[in-house]
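The chain below stands alone and is given in structure tokens; this is the form predicted alone.
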Amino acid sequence: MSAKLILEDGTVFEGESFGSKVNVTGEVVFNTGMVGYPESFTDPSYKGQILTLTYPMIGNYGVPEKIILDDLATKFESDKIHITGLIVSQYVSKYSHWDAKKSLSEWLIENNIPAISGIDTRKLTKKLREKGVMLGKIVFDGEEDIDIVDPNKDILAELVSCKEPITYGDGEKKVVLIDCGAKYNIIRSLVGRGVTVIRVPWNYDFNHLEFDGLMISNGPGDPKMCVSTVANIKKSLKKEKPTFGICFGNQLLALAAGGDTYKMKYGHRSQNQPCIDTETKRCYITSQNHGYAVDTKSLSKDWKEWFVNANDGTNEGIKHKTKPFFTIQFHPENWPGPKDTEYLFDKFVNML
């Protein structure tokens, strides 16, 4: 069955459908990672986005079985696919992997996600790099009239957050995790270090709880839409408890500290982003998925830029000069991606 990707500027890419037959609109972005689609597709940070994969062959290792351990899906980053749609150059239907239980096509159809193959993803990616990320829609023949909608005008964190507090682990130290779309491996990384995690909704005022540290999760969309989250973080900072933000959490903490954020031209989405620690000058290879960044010039002199992207110089983390607050723009919990910066969880837990 044929399908089309139509960008907001009228550009049309035609291909073949291998997902669900449903028309969708969203923000068209690209990821340059070679592997890791089960983890990436279930990353809540992709909510509202039509994802283009630049690696040419997708689907050749299938999809693993969903196994629940300690209330979390072991091989995924959430309980379902969060991308709005998928664009690839070549879909491989005959998968081969010892852990595969179904094809990528079957998994996408089960989750009602449209997907198109046969697209010139190199041409599409070059366009997005030159013009910036664009809104678009996936449609089927005769159904091109649907309106294109900007997902970033909604509070996307609300759509991917838990609805009530959930507790994991039984460690002596307690960490509140603000769930703006938290990846499961953040929870696993903390519980595995002997910490009790209290996962709370994105707009939940957790300041009445007893806890030893605060973790601010990743998430989708514009951080400035999460006004109540920023307000709750501001109150928490007055208690001076150890605070660690990841990705979206970097942006939210910056806003709570009085700083500003901005939308990037096309963002960072891959598992090979080089980031430099400004203190040690060491460069780490990191996994990333974000379209907004922190304007470090907007922060007060109490804060310092901790990490910088080696490719474009954008901010990759901030740290308070005297208080136990630090954040990073990349994903130390990996899944997918390298484990180079996993030590940051140890740094945080040791501060509790």
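Keep in mind it's a predicted model, so treat the numbers as computed, not measured. Residue numbers count along the first chain shown, from 1. Take the two forms, superpose them, and find the largest set of C-alpha atoms that agree within 1.5 Å; that set is the rigid core. Residues that one form lacks are left out of the comparison. First, how it differs from the form predicted in complex with its partner chain.
- In this core-based overlay, residues 142 to 145 form the only run of three or more whose Cα positions differ by 2 Å or more between these two forms.
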Given for the second form:
Amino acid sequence: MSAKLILEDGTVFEGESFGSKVNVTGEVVFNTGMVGYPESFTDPSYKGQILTLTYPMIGNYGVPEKIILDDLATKFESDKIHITGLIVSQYVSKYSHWDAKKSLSEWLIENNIPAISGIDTRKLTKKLREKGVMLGKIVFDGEEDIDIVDPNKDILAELVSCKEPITYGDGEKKVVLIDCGAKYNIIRSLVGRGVTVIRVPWNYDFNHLEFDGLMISNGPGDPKMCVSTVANIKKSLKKEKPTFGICFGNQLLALAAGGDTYKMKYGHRSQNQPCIDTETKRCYITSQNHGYAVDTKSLSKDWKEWFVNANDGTNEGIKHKTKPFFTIQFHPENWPGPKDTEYLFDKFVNML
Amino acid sequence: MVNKPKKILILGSGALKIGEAGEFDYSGSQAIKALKEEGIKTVLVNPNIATIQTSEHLADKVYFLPVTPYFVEKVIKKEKPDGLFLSFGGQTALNCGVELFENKVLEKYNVKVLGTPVRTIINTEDRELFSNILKSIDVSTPKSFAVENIDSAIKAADKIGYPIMIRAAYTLGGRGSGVAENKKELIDLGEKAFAYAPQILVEEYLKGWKEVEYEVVRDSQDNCITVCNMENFDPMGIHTGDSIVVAPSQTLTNSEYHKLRSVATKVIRHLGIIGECNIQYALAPDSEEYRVIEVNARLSRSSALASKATGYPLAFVAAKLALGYSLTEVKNSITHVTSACFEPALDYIVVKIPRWDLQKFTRVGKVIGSGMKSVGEIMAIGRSFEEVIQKGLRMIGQGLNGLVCNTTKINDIDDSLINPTDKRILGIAQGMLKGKTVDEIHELTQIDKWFLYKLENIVKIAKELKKSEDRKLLLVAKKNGFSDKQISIIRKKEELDIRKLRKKHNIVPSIKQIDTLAGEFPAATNYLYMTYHGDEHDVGFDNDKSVIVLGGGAYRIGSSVEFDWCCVNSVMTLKKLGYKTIMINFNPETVSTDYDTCDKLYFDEISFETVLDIYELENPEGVIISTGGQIPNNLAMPLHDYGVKILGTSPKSIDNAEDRNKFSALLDKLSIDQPEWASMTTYDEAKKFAKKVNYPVLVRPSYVLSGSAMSVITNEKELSKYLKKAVEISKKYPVVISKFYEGAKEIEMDAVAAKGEVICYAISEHIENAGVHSGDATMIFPPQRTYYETMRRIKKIGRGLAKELNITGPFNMQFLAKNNEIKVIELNLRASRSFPFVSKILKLNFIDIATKVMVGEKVIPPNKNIFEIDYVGIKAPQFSFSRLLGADPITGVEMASTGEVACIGEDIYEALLKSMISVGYDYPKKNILLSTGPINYKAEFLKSARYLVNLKYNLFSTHGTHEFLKENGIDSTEVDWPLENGDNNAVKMIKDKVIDFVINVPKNYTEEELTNDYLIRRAAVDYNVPLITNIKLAKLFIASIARYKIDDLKIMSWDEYKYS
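Since the one above is the form predicted alone, can you give the form predicted in complex with its partner chain too?
Let's see the whole complex now, leading with the same chain.
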């Protein structure tokens, strides 16, 4: 069955469907990671996005079984697929792996996600690189046509956040995790370090809770849409508790600190972004998934740029000069991606 | 931060051998470039004269000397470098450096090893130290015991349980390693391994585990990245050098990929490597269990592959890091924008396939396993596994059309799957065609089903193609790597019909870039490949004047780094002349495929179809086919017929020289003598002809390179036996038989002509008489022992043929000379193996001149005369018999050497000694075993035997030789033949190291040499005792050691040898 990807500029890519037959619209982005599709697709930060994978063969090792361990699905980053649609060059239906339980196609169909193969993904990627991310839609003949809609006009965090506070672990120290679409491995990384995590909805005023540290999660969309979250963080900063944030969390903290964010041309979505710690000059290879960034120049003098991207010089983390507030744009919890910056969780937990 | 040394000594890897090939020309050349950029003086020791790194424009000083502690110390003493690079010259350089360190030579001369510290190197090389260190940081290694004798090895094996794996420490390419199923096999293998190393490892055998590698880079500030990971198609048990390998890994999940990545950086940090290294893993097929197999603390074959696979210049970066730069201070030389501190993202797949040449050897075991046997490799790039594996199988140059549509028949498919040989993948394909399932094949091979499903996919498409050739299916076929030729075979049509058909359907390949970042950043790279998984080109095609140079393809016996030298030099000249240069090549071990060699690099097939596709897009001034050896040369006619402009000599002339009938007629016309020959289609004809010209005769099928399937036949019985074999090899072509002249001298002429006028030429002579393939011969230039009259006549013949064929470009001729009679045996209208050798000795770049004339530049004949050269160059072959278990280490009309060196001396004796030491010979220590062949050779050797007595050597000899020496008043100890039960058994004495040098001359030219002699020769190779099998070479070698002590050999750089 053939399917089409239509971009807002009218460009049409036609290929074969291997997912659900359903028309969708979203922001078309690309990721250059070579492994980790089960982890990526369940990353809530992809909400609203039609994801193009630049690696040309996808599906190689199938999809593992969903096993719930300590209230979290293992091997996935949330309970379901969050991408809106998938674009690949070649879909590999005959997977091979000891841990695989089903094919990628089966999994996508279960989650009602459309997917197209046979696309010149390099051509598409170059287009997105040159023109910036574009809106688009995946359409099938015979299905009712849909309009192209910009998902970033919505508060995407609301769509992926938990609805009620949930507690994980039974450690002495308590960390509030603002869930704007938190990846499970953030929770695992904290609980694994002996911390109790209280995961709260994106707009929940957690300031009445007792906690030792604040973790601001990753999440989809434009951080400026999350006005109430920023207000809650602002309030919390006055308590001067250790505050750590990842990705979207970096942007929210910057906004709470009076700084500004902007939409990048095509963002960073990959597992090979080099980030330099401005204090030690050490460079780390990081996993990333973001379309917005902190404008370093907008920060007040109390703050400094902590990490910087070695490729394009964009902000990769900020830090308060005297208080225990620090956030990063990349994903130390990885899944997918390199584990080089997991030490940041140790740093945070040790400060509690 | 960076404390730059002023002068750095770089050690090369010497001759190409199995396990250590052209990849080190790539790494050494990049290192030198990186140092030059810094303004650091460079001194290079490398006797491999055919390399790019030993070119005038690279290192400041080049020493064509053996890379051994003795010679390197002398160079250090003379040059006084303050830094030393050990990691760019393979295991040869590493071993030499470790020895210099342990002997405190480096300390004595205050030379600092740059990059990875020697202590770290030792920690990675000593297997026990290594596994203890890894244990200390909770990293798993295979259960293993390092032992120093056979008894301990047996005990260790009992503890682990059979089957076990044996590995020798400090060796390259897995030499001295193998799998033992039982105690007997353990003893056999162990004894051989101990001959190479004082320590061996008895290890847990991880059968069926996945084999995965990571290339790791670390700087002195502890930044550490993995540039590439690779997964072997063949699971554990087959040496990674003999495995089909893909990059990136295909069957690893995120968890596995990054778990191994984390282990890699942890291990490399702990070991303290600075620069580049490689870490190899075994990964369980049913869990996340892993074992670290080894770390190579140096640039390696895998790093060359990774560098080409990702576009990340590993050797260049490693050199910068060795100087103290951090990764963030080095720019990504592909994007020019981003930092070198990143990990490439691939948006394509590459496959490496080894190239074996096992059919060139007699008695060699064809089964591949833990010891490497391949002589070269190819890399194919594409966007699906199907696409790259089919491209790759065509690239290895063994007549395959891809996975399917081949003539090679695998008779016993199960056997081919269980006991892997170089043809296993064909066994898989043919098994599938016959209905074998993926599960069944997986059971027999343990190859991951992912790969097998992909192969099955190709087989299915081949079946569908039988039924249809509609557009949809054609496109599917092209996306799955089917060539036009393959499709034409299935459709029973001509290749060009398919080309026409697909173009009608607008099925054409897309040109894509390798940019290290999967398109994320704009790249300034012209590193390209073709794929059918695309609908636009990444690059444009301008109207600049450009020339396509076709590379040499996979290194193999008969064609290796020397053709890469020719191609790179051709490109350099074209650049100087203002042409845009376009290279097509697919060999990852080359400099020609380096990112900065040419303006555009198509890392793709050198086939009619692909070259034409590129030609039509690029519309160049023409194509140079004469610098890359026989592979591009073979395309001359088909491309020409299609209307492609071939630069240089007309393809018609090439055909006239290569077609035996046409060439012979031409020689007759010019009254040039040639050995009597005839082309035969039946055995009876052949028999009659051989009788007429008198045996011995040389028999071969027509149209072949480097004498494959050639043989010297001495009688009718042999002829009948041989013809069965030859006919089977080449049904299509008749068998050619020519008179073989015993005792004739072989002389070669390398030359360049313009429009039929010879511009420059170099005549060289072989030490060995005719009967030894020119690639295996020891070559002297300028000739020292050839009559002036002979030289003059050769020159005249060369001129005549150049004129007659209107040659424009490089050519090479081979002659026989006996009693001052000259016969022409071969003419190649292309550059030859010896072009870099004669160019560098004469200090006149023949390829530069050839390239100029081919593009129509006027060249004034240079005024360089060999009579004014005050020195002699000798080129010596490197054999890799020790890697080829069972192979009879003799030379004959079939080429067997895998590489070569050339050294310079004041006379032939000095040059010969340097060359022979460079390829692994040494002065005999005390006891020499002689077995000098037929009676005429025995007589010829007498004087040499006397020399040896005068030099106070103890002579040992087999019965006949002993008798002969005794009759002539020379004392020698008589030894027993290997198959006799005497106390002085020759093999036992070699094994026990009583004998330290063997001269064993075969009695005739046939393959079926007497078993006794074979056993002696093989024992010498297996127990690492120097062996000479040619009477002429033996004589000259002995004359040389009689004249020169090792101390007398002059330590002089290339530029110090001057014209008078």
